[in-house]
Each structure stands twice: as C-alpha cells, then as structure tokens.
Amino acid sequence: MTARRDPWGSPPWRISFTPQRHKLPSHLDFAIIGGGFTGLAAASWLRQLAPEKSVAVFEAARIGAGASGRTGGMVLGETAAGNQPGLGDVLAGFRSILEKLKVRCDFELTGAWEIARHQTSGEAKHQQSPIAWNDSGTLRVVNEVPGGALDPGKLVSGLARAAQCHGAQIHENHRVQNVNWSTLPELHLSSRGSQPKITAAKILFAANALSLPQSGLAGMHPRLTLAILSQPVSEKVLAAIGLAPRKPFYTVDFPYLWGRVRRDRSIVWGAGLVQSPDADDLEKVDVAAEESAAAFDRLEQRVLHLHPALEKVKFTRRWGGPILFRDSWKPVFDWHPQSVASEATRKGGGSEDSASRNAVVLGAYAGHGVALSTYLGTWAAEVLLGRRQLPQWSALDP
C-alpha cells in the first residue's frame, strides 16, 4: 500500500509511540484538547500531582502532528518577547520536568548563537564571530544565549509515554469540533463518522496555532514556516563553516535563517512563512504547491552560497510546521473567554471566581516552544488544579 503524501511534508525524526485505545468515557475531570507538548505535558504532571483525578487528550490527528513533531528543533529559553517577570528558569524548569518524568530525547545545552549582519556586540567580538556567512550582507555571531537542542520526535514520544504510564488516556483521530459552554463544559468530538460529546469539569486548549476560534485565539496569526535538511556533511566542512560547537543559530535581523546541526551531522536550515490560502486554517496549506515550492527552492539557494564549503551540499527533506504569534510576542496563558463568560453569566453577572472558571488556553509561543510549550504546560496543570496563578503578562488581547 502506497504511503499517504503529508501536505506538509516529512520531517526527519520519528515519532515512536502509539497510544493505547480507549473506550471514549462520557465524562472527565480533565479534557485536554492537542496532543503536543503542551497537552502531553500537562496530562503527565496533572496525572502525577492528582492520580485521582481522570485526564484525557483529544488529539485531531496524531500526536505531535501538529507544531511539535514538526518543529526543528532548537531549544530556546525565555519567551520569543524576552524574560518576562516571575517566568522563572525556564530551561532549568524543563531539565527537570525531563528528569521527573524519564523522558530521554538527545536534550543539549550548548548554548545558541544570535547571528546579525549588523555590529552589535563591539568591533572585536563581532570581528572574532566562528561564522562568516554571505546572506543580504555578511552573517557574524553578534551573541551567545542560553539554548541548546533536542530530537522532536522523541520528545513526543517520552512525554505520551509518560502520561499514558502516569494513567492519563490518549485518544488520536479524535477532533473537538466546538464546546458547548453550559454549566459543564460540553466537548462535541468528531471520530470516524460519530459525534460523541463528553462533559469535562476543566479543559486546556493547547492547539497551539490550529483550531483556533475554539481555543479562542482567532484573530492571531498563524503560518506555516519552513524547514529543509541538508546530507550529513563532514567534520571538515562543518569547521569550514564554523558550526563544529554544534551551537544551534537564528538570526535577530532579516532576512531571517535559523538552523542547528544534528547528530549525524546533517543540518537543519530554516526560513521563510507561508500564509494560509483560506481564513489561516493551515490544513489547507500543501508545502508542494507553487508557492511554498517556490519558497523552499530560495531556502536552498541562500543555503548554498552561504559559503564555498556548502556549494555542493545536497538536501533530503522539506518540511513546514505550524507557529503562532501575536502582535506583543508573548505566548497566551489565559483563561479562555468562553469561560469566563459562562461563569460571569451563572453568577447573574457579578465578578468571576478564579477558582470555579473551568478552561485555560495556552499556545502562540512564536517560535520559541520547544522548551516553553512543556514548561508552561505543567503550570497549566497547576492552574487547573488550583495550585497555581496565572502570571500577568500572557493574558488575551482584549
């Protein structure tokens, strides 16, 4: 049987782990509606914090389909606006959740360069920079920043495995198609024809930039941005190039470039968006279509004049994935406005109890979620609990 072609493309890594199968319950404590980072996060540490409560994530398609298994990678510290007050250590946070929940997933701290075409950092740092890249001008190391790298895939795969050991259920192919906001939250799921609906006490929408007007992020702006991957080069050329410390980059002016070397010394380069055709629903987007064609054949371009040592560099894979952002780039960590409404409206309109609203929405990391999304998920976890507030910088634009 011929392989179904993803119309985003493949990436390199694997996503190991299958979820055992469920019977659908018809009522949970907790309903988790995206089965990346985020969502497997917080079904792993609500499970661990309350074994007895019962927890399940409602995953469209599966689990890391979306942003997660997609991502390229790079593991980055803080938010894509920068600290923002009480956020903590976010990649020390992370190692931790890893260790306390056994996840193995090729996780480097190696640091990650700043690279720019401008002098930022003073004549001689910027003239001792290990790269010398022709891009729009020529691309140095202008800054050196907490960050590292890790392997997607088996990220997914150690944080489903997780949850599923800690008791928490998996259930791929099963989309929420909206929420019926009663005095218990009502999922309608959508699965192989059926139309279930289960009550949920509390919910966390962690769809990041899919599903949007049911997360309540519609209005944001989601895109699909591009990865390709070059052949394993040689130890010669990635000294040539001045990526031998395997320090994952991104660039802090245009145009924009990122990538990282991996294990086996292939490289992933990315750059470039692409918008959805029809109301930003990026499932409609197909990275073989002219456009998106188009923009992967100028990545490679870029790519290969960067310089002489990568002039003859082959490349396996293209690949896209989606990200979300907002106009201040801080992430959104609010409660989710259908619930706030729906509390207000039960209480006759007086002020809304934190404690009783019963749905967080988390996501538009912009970027830096690899590390952040898992972070920020088993705060959620605490939210929902009631062991935890929210912090004051992430709330929903009005």
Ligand SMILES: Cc1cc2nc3c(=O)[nH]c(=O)nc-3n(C[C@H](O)[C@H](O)[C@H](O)COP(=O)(O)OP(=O)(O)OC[C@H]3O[C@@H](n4cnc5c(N)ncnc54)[C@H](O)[C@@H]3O)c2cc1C
The other form holds:
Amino acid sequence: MTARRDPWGSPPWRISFTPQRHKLPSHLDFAIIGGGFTGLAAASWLRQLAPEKSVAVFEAARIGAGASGRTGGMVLGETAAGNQPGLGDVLAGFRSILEKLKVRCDFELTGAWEIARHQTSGEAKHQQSPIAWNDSGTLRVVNEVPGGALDPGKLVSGLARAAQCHGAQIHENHRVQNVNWSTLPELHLSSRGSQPKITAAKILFAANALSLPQSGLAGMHPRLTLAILSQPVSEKVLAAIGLAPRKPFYTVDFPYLWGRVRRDRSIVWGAGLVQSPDADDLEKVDVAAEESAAAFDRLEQRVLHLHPALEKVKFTRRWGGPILFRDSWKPVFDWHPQSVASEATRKGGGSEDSASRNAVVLGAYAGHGVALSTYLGTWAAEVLLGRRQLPQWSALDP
Ligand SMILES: Cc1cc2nc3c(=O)[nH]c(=O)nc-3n(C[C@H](O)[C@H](O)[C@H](O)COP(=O)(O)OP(=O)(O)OC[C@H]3O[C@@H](n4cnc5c(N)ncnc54)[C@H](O)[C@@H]3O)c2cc1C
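Alongside the form predicted on its own that was just displayed, please also present the structure of the form predicted in complex with the ligand.
What follows is the whole complex; the chain from before opens it.
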C-alpha cells in the first residue's frame, strides 16, 4: 500500500509516539481540543496537578498534525508582540516544564540572531557581523536575543508521552465538529463515520489556525507558512556563511527570512505565507499547487543567492504549516465567548464569575509559539483548575 501524500508536505523530523487506544468516555472533567504543543502540555499539566480528574485530548488527525509537527523548531522567549506584563520568563519556564515532564527534545539554548538590511548606530557593535548575505540589500546580524532550537518531533512525542504517562487519554482521528453550550458543554465528535457525543465540565480550545468558528476566533488571520530544507553542508560552508555558531536567525525587516542549522548540518529556511482560496479553511491548501509552488521556488532562489558558498546547494524538502495571528500580534488566552455567554444565561444575565466559566481558548502565537505554547498550555491548565488567573493582555478582541 502506498502512503497517502500529505497536502502540506512532510517536515524532516519524526513523531515517534502512538497513543494507546481507549474506549470513549461519556463524560470528562477536562476535554482538550487539539493535539499540538498547547493541548498536550495542558493535558500533562492537568493530570500532574489533579491526578484524580479525567482528562482527554481530541485530535482531528494525528498528534502534531498542525503547526507543532511542522514548526521550524526555533525556541524564542516573549511573544510575537514582545514581552507582556506578568508574562514571566518564557524560556526559563519552558525549560522547567520540560524537566518536570521529563521531555527530551534536543533543546539547546544557544541564543538567536536578529538580522536586518538596515543598521542603526546602536547596532555598530555588530559591525563584525558573522553574516553578510545578499537578499534585497545586505543582511547582517543586528542583535542577539535569548533563544535556541529543538527537535519538534521529539517535543510532540515527549509531551504526548508525558500526558499519557500521567493518565490523560489521547484520541487521534477524533475531530470536534461543534460544542453544544446549552447546559453542560457537549462535544460533538466525528470519527471514522461515527458521531459520538461527550459532556465535559471544562474545555480547552487549542486548535490553533483550524476550527476558528468552534474556537470563537472570528476576525483572525489563518495562513499556511512555508519552510524548506537544504541538504547537509560542510563545516567549511557553515563557516563561510556565518552559521558555524549554530544560532537560529530571523529577519526584523522585510522580506522575511528565518532559519537554523540542524545537527546533521542540513539547514531549515522559512519565509512566505499562503492563504486559503476558500473562507480561511487551511485544510484546503495543497503546497504542491501553483501559488505555494511559486513561493517555494522564490524561497529556494533567495537562499541560493544569499552567499556564493550556497549557490550549488540542493533542497530536499518543502512543507507548510498553519499559523494564526491577529492585528496586534498578541496571542489569545481568554474565556471562550460561548462559555461567558452561557454562564450569563444560566445566571439570568450579566455575571462574570470566572470560577464557574467552563472553557478557555488559547493560541494565535503567530510564528512565535514553540516555547510559548507549552508555557501557556500549562498556565491554561492552572486556570481551568481555578488556581491561576488569565493574563490581562491576551483578551479576545471585542
Ligand atoms: C512552518 C512553521 C514554522 C514555525 N516556526 C516556528 C519557530 O521556529 N519558532 C516558533 O516559536 N514558532 C514557530 N512556529 C509556530 C509554532 O509552531 C506554533 O505556534 C505552535 O506549534 C502552535 O502549537 P498549537 O498546539 O497551539 O497548535 P497546533 O500544533 O497547530 O495544534 C492544533 C491541533 O488542533 C487540531 N485540531 C484542529 N481543529 C480540531 C478539531 N475541530 N478537533 C480536534 N482537533 C483539531 C489540529 O489537527 C492540530 O493538531 C512555526 C509554525 C509553522 C507552521
């Protein structure tokens, strides 16, 4: 039997964990929609803090099928909109979560380079930029920020393994079609022709750029973002192009470009956003189709012309993955609008008592979600358990 072609292409890392199969429960204390970093971290944390509670993750496809299994694997602090009040130290928190959950994912905190075509006087200390690439001007290092890289396949596998070891169930190929909010929230699922229903006391929506209507995320921008892999290069080539220190990099001006060197000296490069032809449904995008193919061609040409040492390099993979952002570039971490509405209805209108709200939506990290999704996923678990407040800066737009 031939393997089915992935319309979003295949990244180079492997997800080496298959969850155990379970009979579907009829009721749960906590239901999590989405088996990426956010949902899997939240599931592990819920069971770690409250082992007596029932927790299940419902994943429409396979764990890591969304951005988490396809991400570039660059680990950054803060959010795409910079630091936020009360956010805390994302990188230190991320490291501590990995330790507590015993997740091994080749995480290395090397620092990351911001690169740009412009150079201000304050950036004169980087006159000796190790990078001088030809890309609509000369790209140079203008700043170094805390950060690093990891193996995304190992992070997905490690978080899923931790969730299962702590007693959470993971149901792959179980799509949540909708949630009935009239009384106790009821999840309507679809799985291989059947339509089971499950009630849940509390829900976390962690579906990222897919299922926006169910998540209550109107007015956001879902896109497929593209990445390519160039074949392993020699240490001499890495030295020539300035990447011998293995620091991941991203541009702070346009045209956008990001990337990092993997352990086998192959290089991940990323740039380009593709929109769905039809009503924001990214599942309809095929990266082999004309628009994406042209964007991949442009990206490869840019890489080949960055530096003479790269002009003969070959590319071995092309893939894309979903990202979601809003105009402010701040992640969304808020009560689900329906959860607030049904609470007000139950109380005869008006009440905003967070202790009895029953659903949180978390996502929209833009291209800045590797560490943040795990970090905020555990925070969401604490909110759902009533042990912590939501941040002030992450409310849904009215
Ligand atoms: C190509 C690419 C490169 C990136 N590079 C970086 C980077 O280098 N550094 C960085 O910090 N960030 C990067 N990002 C962003 C980062 O990967 C994401 O922010 C992060 O993975 C989001 O995790 P998540 O769990 O919230 O979402 P996802 O991983 O997308 O998980 C959501 C899951 O929900 C499932 N789902 C959707 N609808 C339903 C439903 N109705 N029922 C059940 N399941 C459902 C999906 O199948 C999916 O598995 C990149 C993203 C992409 C796509």
